[in-house]
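Next comes just one chain, in structure tokens: the form predicted on its own.
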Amino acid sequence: MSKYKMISQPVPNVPWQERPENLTGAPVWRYNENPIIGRNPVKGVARIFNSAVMPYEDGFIGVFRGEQTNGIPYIYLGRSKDAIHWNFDENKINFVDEEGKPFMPRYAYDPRLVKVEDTYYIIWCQDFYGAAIGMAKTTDFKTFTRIENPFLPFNRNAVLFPRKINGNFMLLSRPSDSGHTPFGDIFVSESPDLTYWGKHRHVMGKGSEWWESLKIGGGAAPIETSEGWLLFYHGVSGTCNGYVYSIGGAILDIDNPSIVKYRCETFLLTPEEWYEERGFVPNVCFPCATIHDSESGKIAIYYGAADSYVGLAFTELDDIIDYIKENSVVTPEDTEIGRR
């Protein structure tokens, strides 16, 4: 009998593998067969990383950050049976605005993909006279429509919430400059049709722990449970030899998500392998998105590694909140309204 429920809906095809027996520290396993997608995927296509996934139809598809040979990064669409084996476009999307008419952002990387309602959204990092984020929407993967940008720059790590709370979209966000910011708040956002957006709230600050002491940001799209917003996220430490990209996990008000209830303190997962620590940029777990199966509580979380691969890790849904809430460390801002 599970102890925490999942509202969403079953995916009794979700990836899955069963936990190693000699598994220590936090209930998060790796696929044995990592990486799941290598270099120079498709043509023109140098690495993919980063990427977004979700089930559709009778499979899977996903959004991928595909990093051109020329080194410009787009969003390429993929499709699967099984979650693990990807066949992609070789084509990058093609982007419209509301009258059909092109609208291709410069540069689009790290993209997340959520379904909310009937409809589908694309969020990426792009440029938009500073680090800002684009949006698009579709229905049937066929059409990808660009929405105006919710945010000024400068502005990175958007994801949408799966579902509206007290009628409005939500989004996280994490407010950024162009380079590598010196400051990384996780920061929630409301709007009643994505176009204006308004009563923004801090979500939770850097912590104090070595893995996430530099900055913060979302990663996968909040999975909706009995307990709270279960949220994986990533956090950055600064090393002499540069950065370190580790996933965390916390979990949010079902109503507030701006209040922290429970915040992990020790990391779910951290660089240790080699293709997390070796690749384009060394030493990066870095999450964007999980399948679910709400009937059996099993959730197989997506991660760029070392901007060279895409990983996939395995949790199950009582295990990981338990650990959240065993190793929980929360602050005053935290737990606080974030309005200030």
Contents of the next structure:
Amino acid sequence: MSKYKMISQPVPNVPWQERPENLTGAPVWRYNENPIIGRNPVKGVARIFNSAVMPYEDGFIGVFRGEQTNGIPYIYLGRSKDAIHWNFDENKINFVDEEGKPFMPRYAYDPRLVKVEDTYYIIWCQDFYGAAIGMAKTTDFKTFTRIENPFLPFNRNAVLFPRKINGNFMLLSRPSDSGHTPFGDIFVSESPDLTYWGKHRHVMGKGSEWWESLKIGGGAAPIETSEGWLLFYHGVSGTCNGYVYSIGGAILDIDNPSIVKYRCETFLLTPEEWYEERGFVPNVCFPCATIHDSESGKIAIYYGAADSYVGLAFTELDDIIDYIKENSVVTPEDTEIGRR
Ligand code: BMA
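Just the form predicted on its own so far, so send over the form predicted together with beta-D-mannopyranose (BMA).
Zooming out: every chain and molecule, the one shown earlier first.
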């Protein structure tokens, strides 16, 4: 009998590998055939990383950050039967505006993919007179219609909640600057219609722990559980030799996610393997999605590794919630509703 409940669809074909016996830290372990996406995966694309996937029809679908050979990132669509081996479209996703006319961003990176009711939303970072959030919707993965950019520049790392809360769409984001942002907290904003955003609240700040002491940013779409919204996010440490990106975990209040109920003081995954430590940008584990099965409690975490590869890691609902609770340290800034 599981202790906690995941409130989402069963996904019996969630990719999975059993937990190894020798784990010494958090109950999160890597797929032993990582990375699942290597270099030069599609014609004209040098690297795929920081990408989001989800179940679709009898398999899986995903939106992938493809770093083209001219250095400009765009979003590519991929499909898979097992969520491990992926086939990518050779052409980047062509976005249109509400009238159906071509409407491409100048670049697009770090996409998240979230289904709310009957529509799939892609949320990414793009140029809107500086780094800002872009958004599009699709119902068939053939037509991708851009909707209004939710926020003014500068902002990154936006991800929708998979359902409305108190009648409104909810969006996590991380206000930033237009460069390599040496600061950053996670905020949540609400919208009745995905056009007008407001009721902005502070969710959590950069941590007091060293691994997340420079900045943090939302990662995978929060998972609804009986304990609250389970959030995998990234935390950054600014070392004398550059930024180090690790994966952290927190649980947010189910009705008011600006309140952090538990926040794990240790990282859940930090760069240790060659594909995380070595690449275009070394020492990066950057989570953008999970595939999770409400029946078994299995969770597969997809993360970008060293801005070069996609890695896959696993955890289980009961164990990860217990671990986050047992190692939780929350500050008054975390637990307040974040309105000043
Ligand atoms: C962040 C984002 C991510 C990237 C990370 C490490 O600012 O741009 O796309 O993975 O830096 O380079």
